[in-house]
Structures are given as structure tokens and as C-alpha cells.
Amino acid sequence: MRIKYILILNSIILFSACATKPIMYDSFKPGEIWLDNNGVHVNAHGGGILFDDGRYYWFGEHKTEGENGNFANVGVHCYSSRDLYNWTDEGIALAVMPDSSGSDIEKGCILERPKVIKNNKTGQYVMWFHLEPKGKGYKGALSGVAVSDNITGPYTYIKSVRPNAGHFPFNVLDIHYGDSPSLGQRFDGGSLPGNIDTLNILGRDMKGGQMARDMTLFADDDGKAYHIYSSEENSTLHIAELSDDYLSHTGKYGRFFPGRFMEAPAIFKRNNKYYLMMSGCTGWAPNQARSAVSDGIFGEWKELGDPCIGDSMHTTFHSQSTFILPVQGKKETYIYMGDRWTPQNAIDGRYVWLPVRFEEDRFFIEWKDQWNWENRDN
């Protein structure tokens, strides 16, 4: 068998050159290599999907080979599809800037979990993402925003911020107006000492803006849009209202699940109820998922427990949530989208897509080796 090597922006992808036609899929195979129209593994990690004008657009992190591929060496990749099985490469929607450019999104930064929503008032497509400037580790905890007149880009980077500088949330506690103990180190995975509120990380960061790492976006039926992100040293989830143009925060936000250390938020709406799925904080290692429901975007949120069922449920089927997609034209059809990270060789990350089913006000996800629309409930 003759093998062709293709060099794509510092990444070497190996594939067979024998097939003259692209593989056509008619089902999902979670965790397996998923080829695009060029015969190359889809490269859109930590991603999300926007449905627009009859097509689905998948935006995600473009990974490169090896451990260094966990940094942003290329940018945000975009793919399109009409059936969700077969994906066309639309190129790099947002490219990182060259070395020594001085840009916040310079090559080698950390750019994670890009999500795109359309602003129907302005006609523009708006992308938000978690951003850590090059060489700063995870100390920045910034949110970046970019915009384009075309869904596939190119997107123009506008700015990076810590959200809601100078504003307290609507559910602020009296203790947050007081002094904050000094926190001179980064805390992970629930390792913060003591009660989160007594540490007053919220008050510590009020002037400069709140920390924002793992994130997602949500555009509601009334046109309002929200930025949802892990904050306060990852200990607490914030849900923040975006401005009418989706390019800034309004200062209206709430804090939820304090001290629960939830990452990887994915949100969807069904029957006028809002649902969240999140993971715990264990770095690249998979962990047990959490879920919650609310009658309103700003709560009150009620935790529902782990939505996963069956073997490997306690590791979310060896994946981490990134998005839950409502499928157009198929009633009560939602897809869980998860990432199976391989940090030792970032480009080999796989995707775990599984059907979501409902029992009253709860949702559940069960493993399937292979599935399509016809057998998703079997």
C-alpha cells in the first residue's frame, strides 16, 4: 500500500492514498478516527457547532503533533456538514499570529474551547475562547473574542479580557465585600483550602475582572447571549450576560455551584428548561460527569448527578464534555459531544459523540460502539 505524507502547518498526518474517493459515513463510531473530505482526521478539539443556513459548522482547536501540540500553533479550525456524519474542511477560521508578534494570540499561546454564535441583529458571527498568553501558563485566565462577517472566517481577533471587571454578581454575599486572603499559587481540582466564600476569590478579582477558563456560549430564543465559564480558581461556575453585539459583558452575571470545581460546561435548552453538563477538575484525565437543570438561565440550578450510564460511566466514557447539540429537524434529538484527550500526542485526540435521551426532567447518555439516527434509542 502506497503511503502519502501530508504536511499541514507543522503536523504530519498519515493516511492511505489508495482511495480516490473520500469515505462516506452513515453512522457515528465514538472514539474512532474520523476522516474529513480530504481523508484527514477531523482537527477540531474542545469544539462547538453552529447551525446556519442549512449546514452545521464545527469549530475547534487545531492540534499539532506531540506534547507541544497542546499549545495553539495554528488556530481554530472549521468544518461544515449537512448530515453530521460527513465533514468538509473549511480551513482555519482564526489563525494565531507569528512568533514575536506580541499579540495575545501569538503562536504558542493556549487557546481552548472556541465557540461561535450568530448575532442576528448585526449579522456577524462571534467567537469566544479561553486564552492564556504565551509563556504565562494558566495564570491569565482570560477570555478572547473574535468576529467575522462570514461564518467560516477569517475571524478578526478583537481583545482579551477578564469578564465583568468592577462588577459584583447579582447573588453576591456580604462576605465578598470584605478583604481577601492572599492566594499566591494556582489551585487545581478542588485543592483550595477552606470554604470558597471565606477565601473571597470573587472579591479579590472584582476590580480586574473574574477568572475565566473552560467555557461555552449560549444564545437564547430571545436573542440574549451568555458566556458560561469556570471561575474563582476553577471552583465556581459563572454565567454572564453578553452585550447586544455579543462582544462584551454587560456586568450582569451570577455565580453557581460554589466550591464544586466544575469544568467543561455544556448547556442546552429543552421544553423551556435549561440543562448543564460539566466535568470535575482532574487535568487531562477523564472523570465523572455532573448535570443540572433550571427553569431560568440564572437559576435556581438543581444538580441531577451523573448523566452517564453503563461501562466507563465514571470516566464519562473516557471523555470530557465540550458541547451538547440539538439536531435540526429531529424532535427530541440531542448529541453529547466529548473529547478523548491524548496530551502526549495532541493531534491524536478522538471524539466521543453519543445520543442523549430523556426521562422527565433528567437526561442520560449511554455508550454505543456505533449508532445512527435510526438506532439511537436501541
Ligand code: GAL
Second form
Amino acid sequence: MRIKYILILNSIILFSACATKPIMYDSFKPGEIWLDNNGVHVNAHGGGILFDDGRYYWFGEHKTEGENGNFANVGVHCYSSRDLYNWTDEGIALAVMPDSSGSDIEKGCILERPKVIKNNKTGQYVMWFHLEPKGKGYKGALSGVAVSDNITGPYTYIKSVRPNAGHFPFNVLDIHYGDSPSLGQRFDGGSLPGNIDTLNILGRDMKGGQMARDMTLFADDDGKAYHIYSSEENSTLHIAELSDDYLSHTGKYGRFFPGRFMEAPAIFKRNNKYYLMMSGCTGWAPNQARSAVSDGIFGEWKELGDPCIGDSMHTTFHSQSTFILPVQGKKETYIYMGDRWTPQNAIDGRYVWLPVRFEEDRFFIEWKDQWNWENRDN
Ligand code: GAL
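Complement to the form predicted alone: the form predicted in complex with ligand GAL:
Now the complete complex, all chains and molecules, led by this one.
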């Protein structure tokens, strides 16, 4: 009787141990549900990763259920990991402000593509993101900035700006000093009538600052950092230098790929060359990726075409770029991080992480149902 009792007790203990034990991953499964340490699908969309003191920190948009879940109802979520497969929930790094608080980052605003870098001079962690004030659609085209002394937060919101007010880029054209014809109906999501330079959107916005939507940050080896964003009604990518404290723009910037409507910029550096991966401009629907290479951050950027191999649908394997992560301590190892958006139920958005492969000065990405360092065949 006693033995039977002990056996039952043991199996209860064993069962409950199994039921609560978090899943341990040892591979990436692009496009599948990805559970965190609490057994909840990771909620960090449009994200980026910062490696700090032996750990990776993943920051991204916290989405909620349904279509309304595309708005910022919660804030920027942070997760940490040592192996990149298994992620611990570190909570909300930057929280939106309550309804009707009148804050720029009030609940219901649009807060997208947050990226965090560390400033070694000030010791602060600096977050930039694309911000659209509540109820104004995508007209604001602002960049928000927040800081924290702790990597996981809480981050304090400082301000939002249109970059580089009062400054022309170093590669300004004569035409930008002239008039700007009225655009009539504005941004239509990926094309504008006529030649971008003759429309002179840059000149139109010179005084008030340039539009900035999809964005990323890049901290270079020399400590300088750059803000890279889709500008001029999304038609043209700007690369702008940040001040020494990373909290504002210096006024030094360049415009690249005019009229190409590049979105979702992801940048990395390898062997002293800079690489960009970007998407076209089709909202939440995926489109064909683009890539480019340059010897310097400010150019000359040369387009390399679609880096995806075997992507017969031309949808970047049904994803949109958000970040390219250099893996610490592994030579030549970079991970493509993309979002597979589900705008009708935003919280269900998936992550497509794939290995980046190099051939001379080009990089390529191929689909894998499942992969890890051991079976990465490059
Ligand atoms: C995408 C962009 C996303 C989000 C979306 C809204 O093109 O990359 O970050 O802004 O449009 O439709």
C-alpha cells in the first residue's frame, strides 16, 4: 500500500515537473511559434538585438491581438538570451503612456522598429524608434528617442523629432534649393508621380526636418553611430550621423537610392565593408528584398540585388527584414532577422531567422525549415 502511494506521488511530481518545464530549443525554426521561458510566443516585432556583457538583448514591438494590435498598446518588449535559441522575458523596456495622457507615446500611437545601442561615453543605453502620434495615421513620420542606465529598462522617453531640420545633406542637388511642387494627394504607399528629385520633397522638409519612418541604428567601431531611415515620403533612404551622446542628429547626412522606396533597413559590417538589406514598400505584405554594399557608411552604395536564393515567390521567404545580427565569437556568422507580419492578428506575427552566407563581396540567404550552428552549411 505504502509503495503504491509513493509510486503515485512520484508520478504526480514527475508529471507536474514535465508540464511546467520550459521548452529548451537547440535550433531555429523560421516562421514557427517561438516560446519564451514562460511558454509564451516571443513578442518583439520589427526588432533588433544588442549584445552586452555576455548576453543578447532583443528589443521589439509588443503587439496585441487583432487588427488593433498593430498599434502600440503596450510598448517595447525586451528579452535576453545567451544562446539565441532560448529567450527570457525581461518585461517592457519602454512603456506607452496611459490613454488620454496627451503624451507623444500615448497608448494607441504607432511605435515601430525600436533599436537600442549602447553609448560607451555616457554609459547609457539609447533607443530610437519610428513614432506616429495617435490618431494621425502615418503622417507624422517622426523619430522618437528614449534612454536608460539599465539595458532592460525602464527607458525614459525624451523627445521625438523630424531629423536634421535646417540642414541639407552633403549630397544635395541644385534642384533641392528650388521650389517644391505641391504633391496633391500625399504618400500612397510606394510610388509617387514623376522623378523624385523634381518633386523636391527634401527641400520642402528642409526647415522642419526630414520625414523618417522605417529605421535602424548602427554603432560603428570608432564609436560613431548612425540613424538610417526611409525618408522623403518613403522614396529615399537617409543615413544620418548621431551626436556623441547618440541623442540627436549632427546635421551630417546623405540621401541614397532616390526613388527606390526602400523600407525595413538592416545594416551590418564585415571585413570593413558595409552591407544593407532592405525591402520594397508594400505595407505589411511581403515583397522582394534588396541589398547593397559600400566601402563607407556614407557611400558610395552599390545595389547588389535580391540576396534570397530559391525565393520563388519573391517575398523574402514571406518576411520583411528588420536586423542582421553578427553572432559573437563565431567567425563569419550573421543571422538575417525578418518579420512575418500577420496584420489581422498582430500578436501572431512570426520571426524568420536565417543564416547569411557570403560569396566574395556579396551575401545570400537561403530558406531552412530548421537550423542550428552544427548544420549550418556555410
Ligand atoms: C511596412 C513597414 C512596417 C509598418 C507597415 C505598416 O512597410 O515596414 O514597419 O510600418 O508598413 O503598414
